[in-house]
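For reference, the chain that follows is the form predicted on its own, supplied as structure tokens.
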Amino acid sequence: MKNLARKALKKNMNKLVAANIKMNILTLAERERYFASLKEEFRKRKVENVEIVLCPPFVHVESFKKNIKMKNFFVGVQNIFQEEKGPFTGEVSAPMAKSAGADYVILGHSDRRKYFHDTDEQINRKIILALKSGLTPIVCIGENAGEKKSGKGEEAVFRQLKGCFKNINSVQMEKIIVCYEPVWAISTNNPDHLPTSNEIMTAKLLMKKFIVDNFGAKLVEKVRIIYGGSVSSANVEESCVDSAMDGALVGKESLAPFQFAKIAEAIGKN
């Protein structure tokens, strides 16, 4: 069953593995150690057919761009503001991120929704500005514990998809990465279990249905759908490979280059 599903959902495009480093790497010395370890771990492993996206805190973006010069490695940011410029103290805009060397941006992450109350409308505006500036959005979509428990998880996913991709056309949609991030499964929520490969695959099919219904059948095989939610080297086979996802958004394990490289290698082999 799993092998048939993988074959049916496989696409002729590179997988994508993104590192959401969050508010970590606190010092320059720590950053240098991270660079050295990351380069060493990826040199030791054969990681093919995978785009690696490193999303450090914004203060490190330029340094990551200059120091991580390996094939298929890119740099991203963890968020942007919903305006291009202006009197918005402490914020970073899409043009700023692009100018600093970013190629990707994570939008709608559960941390942003929880702590900063990002709405689907705001995320939609950020997506449009990201695309305008030449950034590839990685847009997180997923239900929380209450929605899952009440049986409204599917409804929540569709609501977020509809809100986040409002006024997006098919040309724009093709450039977007969709990340299924079940909020109840992320490590900071201390989940008592993780979604099964069948649950994750079901979510992917729901997202593909949304794409078909709103953008047409031709586009559905061009949009990459990845998984994010306590991804580790121990569960990557079930969460990302058996579920036929197009890659992963990795949180805590991206801080350990040894584990992160193992995840990328596993995804690249399938």
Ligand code: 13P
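Return one more block: the form predicted in complex with ligand 13P, after the form predicted on its own shown previously.
Since only the chain itself is given, any partners or molecules it might have are not part of what comes next.
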């Protein structure tokens, strides 16, 4: 990505780096070790102009909130249910997550779409409930391998954007973080399965076009668009910096605070 184009896409706002811890950190002892290592790694590095959002499993939310008191650190959850309360065994709602200490929620993650069949319509409902409870939604949008292969990647991205942001107004949209997360690039160790910085930037521009067309040109500068999919300390420059993204959603490497802090530092610097 050429410097000029990168500058043109740059905005004067904090970047956001979120950790999607997924279904990891299995014991309280492991959690304690994670806290210690996270604090140590972030103390060692100069991480500036970045909001860090840690999204652990629900059971750890309160403890993350109490134990991680560093500046610009927030806690998020990985999902909420599309109703506020009632007979929905096993589910957690937006007001519960907020009251336990969460400020963000990841919605529409491809794991949720794949294993729990979350639809765009349900994600839309969850976005509205999240905002109502004061949670900032981080909404994952991205084509899968089949859609990419058949040349229908863009169409899939637009379909998800349309479905997820149906009946959302500009005031609500301004609070939302959009994450371009191509499903085929998640959890891969194969560099051929990573999008190039140009591909990521193209997806960002598509998303911006959707925002301009549906919410107006003024709003587009205010909505942060981040990237997720095998972000690592080794590829952060190409995946998130050269592509002029406003941050990252990190899976596997968020479990290793040494790597996670390096990613946050690199994103904050640029």
